[in-house]
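Only one chain comes next, encoded as structure tokens, the form predicted on its own.
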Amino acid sequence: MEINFPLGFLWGAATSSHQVEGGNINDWSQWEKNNAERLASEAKNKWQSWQQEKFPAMFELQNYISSQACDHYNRWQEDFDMAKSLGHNAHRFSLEWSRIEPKKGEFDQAAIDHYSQMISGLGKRGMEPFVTINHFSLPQWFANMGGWESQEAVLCFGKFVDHLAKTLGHQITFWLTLNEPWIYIVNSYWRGVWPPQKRSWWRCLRVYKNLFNAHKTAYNIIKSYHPEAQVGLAENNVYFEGWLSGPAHWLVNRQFLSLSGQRLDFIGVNYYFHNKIKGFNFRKNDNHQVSDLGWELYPKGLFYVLRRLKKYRKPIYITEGGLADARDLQRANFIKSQLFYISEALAEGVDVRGYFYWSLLDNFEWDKGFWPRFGLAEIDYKTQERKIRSSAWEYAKICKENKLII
């Protein structure tokens, strides 16, 4: 069976400045060092035993260090080129607010140097830039503030957007203002995980109010600068089902994007979970497939979700498509297989334009630290060595062919 794409699709990969680039001062280097000691002992309890048997550094402290991570920030030329070898026409990257404006008001010209050349570097390689403005990370003295729960937090973000907009907006066409705001905020002030770690309904709410200001302040300010500029938001949609799945999609996949209304360009959906409910009871799923994380495989609730999102009428790009398989035996039937659901949404008219596997390189992810591996490529921490997995070469197939065989 054959399915053509769109022409016009892009194919690519997705990174985040922290989990990648190394030498980072932020928030979360701050809490990692802080953190480590007990993240590494709290893993036998947090993990299933084949899990610890097949991933036995997350007992060891250095695992939960970003430290140079995959140093991409000084590889990333080296990185570029294996993504173009791998037919990949656009990329997913974020700027590191942290770098670009290290203290409030005083912006460093050498980062926005750097990610000028890094813009630049794709577009001489035929890749179009998707730039997400924030990715979780934090400087230090945005977070020593308040972070974003600080009246403050978006009159400062605001200033921060003005001025990459005035300074790389000319390079930019596509633009994300945050990544998954929602699970910021579930991680961050209900679970308690990430930090701050200050969990308080209020502060979900006070958040919320925040980021969701931050991105319609964000919207304006690019549009009044580039009005050709395409202006998203990146969200984690969940396809749930059962007798909740109702309410819980409005909450968690609907509501974010229904209040920013008109200050969207198109959607950029991050998929990963499903959610089956029985009662009341969350996450009965099946789990027939699993990631090295234990997460279900379930790529099917990806034409769920597109075609729910289809009432919206705006152009789609799956920003975020992906799993941890450190042996990379599922990888490649899986990113098929979404690309088969994605090509069932396509059929039913849902404005799907492009895909990002998650993630171009093994990166540090959070609070998991280093072992779980997304990558289409392996990195050896000790070395920075890459090497290009099997299932990649797979994934070039189709994005050099623009087509899927199945």
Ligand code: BGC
Second form
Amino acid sequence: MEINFPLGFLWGAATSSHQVEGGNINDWSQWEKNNAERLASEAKNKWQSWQQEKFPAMFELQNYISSQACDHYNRWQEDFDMAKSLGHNAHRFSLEWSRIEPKKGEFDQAAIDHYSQMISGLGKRGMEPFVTINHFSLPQWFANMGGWESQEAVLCFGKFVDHLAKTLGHQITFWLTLNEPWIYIVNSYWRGVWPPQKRSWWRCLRVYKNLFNAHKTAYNIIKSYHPEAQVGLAENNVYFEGWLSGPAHWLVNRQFLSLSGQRLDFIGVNYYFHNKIKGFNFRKNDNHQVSDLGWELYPKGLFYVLRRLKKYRKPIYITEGGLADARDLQRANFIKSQLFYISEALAEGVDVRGYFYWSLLDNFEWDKGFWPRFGLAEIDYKTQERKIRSSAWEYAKICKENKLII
Ligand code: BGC
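Given the form predicted on its own above, produce the structure of the same protein in the form predicted together with the named molecule.
Shown next: the complete complex, the earlier chain at its head.
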């Protein structure tokens, strides 16, 4: 079967600053130093024996310290050349707030110049930039102030966005204000497994309100300078199945989107999870196929997620979809299945306009560190050598031909 994608469909991969750049000094880099030892010792109880055997790096302290990561801050040209050779015509990445505003109110022109060069570097290679303003990591001064809980948070974020709109705005069409606000709240303030590890419902609500206002503020600021800009946000979407799926769906996938109302020019969908609910138990999945992280591979869920988004009548970009698969045994089929279900959604009239595989490179997977390997390219963290995985070439064929053959 041959499936043609709409003309102008965007094909690419995504990264985020803290996960790939290396050398960042922010709330995460500090937290990593304080928690690496604990995380390495907790691995024994956290992961199943097959994972422990396959990924002994999870017991090493260094696994949990981002340090030089993929050194993408210095190697971006090489990485963008690789993406181009893989037929990508778009690329999603994020700006590192701690580099651009290392001290409150003081902006670093060298960092702005750096990102400006990256954006024009994408243009020169025929790739459309999708720029995320904030992908989880925060400057230390902002975290010290109380982070997203602070009463000043939205104001500070607004000043940052204002600076970006003035300095980089002329180069960017597609902006994502925030990455997965819900996931951030859950991990940082509900489960308390990410910095600042402050668990409380009250804090969750305060952070929710601030993130929501931050999105609105950023939207308004960018539009005031650049009315033609397309501003959206990347939302984690879970496909829920079972009797409680309605409320779960609304709570996890919909509230932020619905409340954003008119302040969204497009919807960014990050899809990783299926969640079958049986009785009052969540995550009762069949798990026929799982990734290295033990996450169920359920590409069809993307179809259901997309179908439910149709009612918003907005363009949709899949801003993340991917899996940890160090041996590259499942990646090519997984990508193809996701694309097949996107084509099914297109056939039902859902306006999907692009797909960004997560991720271009193996990278620093937050509190899990380096052992989960999501990349189209494998990284040797000792030498920084990049090796393109064979699934990346299969995806490249689809990108280049704008066509999926299955
Ligand atoms: C995040 C990425 C992360 C990926 C895989 C998404 O929730 O945006 O930063 O690496 O999932 O866990």
